[in-house]
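Okay, so here's just one chain, in structure tokens, the form predicted alone.
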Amino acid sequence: MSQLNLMKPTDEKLYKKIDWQMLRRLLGYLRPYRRYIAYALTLAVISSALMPVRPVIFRWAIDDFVVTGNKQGLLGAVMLVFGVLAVSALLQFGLSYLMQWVGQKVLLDIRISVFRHIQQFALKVFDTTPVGRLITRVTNDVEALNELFSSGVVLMISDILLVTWIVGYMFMENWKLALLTILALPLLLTATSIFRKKVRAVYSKIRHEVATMNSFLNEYLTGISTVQLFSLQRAKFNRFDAVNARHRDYQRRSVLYYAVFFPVVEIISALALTVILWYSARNIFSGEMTIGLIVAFAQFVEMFFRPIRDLTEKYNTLQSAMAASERIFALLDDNRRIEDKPNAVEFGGLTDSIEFRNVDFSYDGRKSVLKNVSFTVKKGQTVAIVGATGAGKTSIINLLCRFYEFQGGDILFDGQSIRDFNQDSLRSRIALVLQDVFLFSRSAHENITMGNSQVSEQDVKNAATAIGADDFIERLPEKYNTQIRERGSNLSVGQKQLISFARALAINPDILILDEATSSVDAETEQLIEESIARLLKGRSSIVIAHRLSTVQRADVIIAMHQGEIREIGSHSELLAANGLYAKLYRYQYGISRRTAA
């Protein structure tokens, strides 16, 4: 399993070479549209065919055309000129549509499957990485594969084959003045080794600001209620802006090395130019040369240096590909999952009883949240769960749904265990009310179906009904459809969990677990929850916790928990004769009442 920290920013990162190995893994995507790419291949080597046959054409018409005063056969030349821009342009045009339509497509497949994975991570995952890079991961790095799959490949193919068929030509046409465009090489070559190496640094610094920027805004964004009420503004305005600032350095640099490194092309394409013209000169009245041939080799000389300019650009796209495609991989081969068993058997709901045999629980591997408990909660029983803050209520409701694993002891359905179950049936036979309730940018309707077919438009309405949120349901704009706003920040706290119950009724669960579900809205609204949930709850297992005592009191069995450990089993009654640790909390929160009352 891998151990990958996915907080470390591996964009630090720099790639001195390519690694072939990732290149290939990351060509694999391109394997279902191996035939679209066999066109874009053939395209580009017929258009880099043809771009250095404009030079020579020239050449040919000035030499024996316009020399001569040829002006038919000029006119033909001309002609075939506009005939191979023509050509060259319609095969330029399909390459780069189709390698784009490949690149969105690749993009697609790749965003989607880092995605799925994301799904299927395991919460603790969640519990010690921030947002932010997961979203960037999914954003950002994805993105930055787009240049690579849309033109990256196929033109650094293409943009080789015509080095190869300039070099070609012009020793065809005169093999000295190819040598004297060739000398310049090393020159364009240190710079671009310099240039290279630059940008490469500044931009893995630019992707980790990226990342921390998406990090603190997801953050921020999430939190700005709490940052408003504590007056954090400025404080988190000066944080953003820091962050802002050293992203928007380091964009300057990667702005100043290309504002150097282009001229610096230019200046050696220039000096290879006079070089040509220089010793051409002095062989233009010998009649060693032509004039047309210094044409055509101008012209050889500027689409010489283009192709290796922009195969520096290529070359530093593929490394900034290479970057983001090692952090989209050390994501997927992250295994952090919980993995069903290789013949786990669907859960076809629960006729007998859940127990907890000896479990222990770490979240860390090395602090013990849950430490031997052991209790049983039979069909149709209401088991209340009460404790201080840390006690590890919630730790149990985790384990029974499955959402951690559990290092000792058994967690057993009917006297089967609970890994010998696929995860998805067992789930689907249980509805979790938190106290947090979230609710998604979608309908109403939508929100307590959450995309089960199987919950008919009845369904909804007869649970919202039973839970009494069909009555503001309905004065809403558009009753059922109507839209709920991110979080849903357009209902007030008591109406969003109000739907959560009529969400986990919806689906007519085998087990219902209450997680401080009433903690948040008012005594009206509870008494309205507590009438509809007596009715609903039989015939079906169900779990409450709460700090809230009054809300428990009417549970079939109460476990009082402290530290991660069961004190106490027993009713209401049962539990205040035995005066120990559930006495003593109803007493402290009457205690409470009491004062507040007088």
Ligand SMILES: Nc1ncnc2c1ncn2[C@@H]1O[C@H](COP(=O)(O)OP(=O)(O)O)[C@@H](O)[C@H]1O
Contents of the next structure:
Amino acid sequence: MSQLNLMKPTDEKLYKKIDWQMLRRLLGYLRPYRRYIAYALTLAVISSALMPVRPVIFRWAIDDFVVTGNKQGLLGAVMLVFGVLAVSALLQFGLSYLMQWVGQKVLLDIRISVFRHIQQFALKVFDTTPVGRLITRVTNDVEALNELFSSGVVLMISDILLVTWIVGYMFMENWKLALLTILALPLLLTATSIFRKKVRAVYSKIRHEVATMNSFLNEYLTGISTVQLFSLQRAKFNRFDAVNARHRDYQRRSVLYYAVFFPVVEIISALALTVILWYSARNIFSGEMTIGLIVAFAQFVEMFFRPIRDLTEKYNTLQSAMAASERIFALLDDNRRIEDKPNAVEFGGLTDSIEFRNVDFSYDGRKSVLKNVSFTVKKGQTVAIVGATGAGKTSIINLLCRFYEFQGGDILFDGQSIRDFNQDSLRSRIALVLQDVFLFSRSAHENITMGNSQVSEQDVKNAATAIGADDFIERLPEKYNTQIRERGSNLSVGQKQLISFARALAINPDILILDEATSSVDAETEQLIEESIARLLKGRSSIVIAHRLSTVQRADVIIAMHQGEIREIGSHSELLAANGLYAKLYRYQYGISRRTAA
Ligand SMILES: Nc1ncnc2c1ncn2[C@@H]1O[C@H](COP(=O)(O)OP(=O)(O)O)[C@@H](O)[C@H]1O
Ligand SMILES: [Mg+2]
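For comparison with the form predicted alone, kindly provide the form predicted together with the ligand.
Then the entire complex follows, led off by the chain already shown.
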């Protein structure tokens, strides 16, 4: 269920009712700040009680001083009104400052917990969830909670308090007029309820379009070069334009609803006021009512309608917060991650061997990717894996790094199952160099250390020199401190690859894995780094997957794979002699290179 929500979160459901359980969970985030919430609520109670005091003073001032011409008394009353206004302004300031402050703190807490959770997801989750969607969770969805936390909760309570206070005061002043005012309520509630439904529906559509826009932009901008290459700008633009147009139309509709709703509330309140005027005018001559009372009720009516109107808006805030939090909680409840065992042991380094024992693996539980795979890498050995694209070479590496959980057999480090080890300690001993190098927008230095404080400046320099990256890094504008732009766009593919080799070497790993690491550098560069790679591999337990069989030839053991199964294991000469899959691959490549050379 939670998985489903994560996959299709844009089809949000409309909340007809308040989901109390979810609201409780949401409000749980306020718990660390309950002391401040208590302060805020105290302020809310006082400030809402002060509001209806003003009409009462007005009534008193008009009837007792204005009518009798008592200037002294009037001055006193005016001062009192100012005093009340000043105090209530101060309370309002304190209230909104406090709530905004708490709200931002809570948002930060939620955002961090969502981000932390995403980071711990198994890679499997990323295979099936668009990144744009995960970004929407951390940004937009959390933002949708902003209003709820920063003003919603407390203001809603203070609005309810205010309405209660006003009703109380009205009845204290004159119960007949109070009843007349309240008579307008059904009308107001009907208008409110229609408005609420309309706005809720349109807001849900707006959020849907925003999420679509995010996913679209993420994919489009990530693949911008492909888009330009295939001149898809026009087509993609049209698609974006369509999403945008829908978004605009929904926004416009929501504006329309508001533009209608507010005047309607004004009209209802004017209507109520008219009725009160009409009714009291008849009673004023009999002396039952006074001018002061009429003025006071005119203010009461206005005061009474405002919080009810605001509550309607707050209710919408609550609605979108619900929708957003449902998606956030679905993400937080999604526990697809690879957990360490409670008694997981630290991986202290390889002493004997890595063994794959009858490993079966499938990414999706349907299509078998590795079938009964068994092989051993002795400490210090270089094992090469060859095979056609899709044979399952990278999948072996994915399991070795424990990126995915496998279904059958076991992977053993010095005889102990990979599942017994603490993942971090295991991965810290493995260096992985891929064809697709990922560089972060940090300095060259940081891209080599990868935040590992145990890698010294000298280690970085040594590693870069050994791999032949030092030369070009020294020629960068700020040498090792040069900022690498996002995804390394200011470096050539070969330079990026060299940095990734230096990154692998700098931590002096126990186990080194190269997955088509030299496929994207040109033959000349490959020649240049071949020696460094040989040095990198020497005496280090390593697994090498390479297109070019020249790198493979020198390996101690070669594994030839075909469609998820191991076909052959042996040395270069053994496998050539066996004249099987490897020999075929070798001859094929040799044949091609001879033909291109000719
Ligand atoms: N993340 C993934 N999710 C589902 N299937 C995958 C994933 N990665 C690879 N596969 C499938 O697993 C098979 C083996 O892929 P892979 O190990 O990457 O092959 P190789 O590295 O030998 O080219 C392929 O059929 C591929 O389609
Ligand atoms: Mg691969």
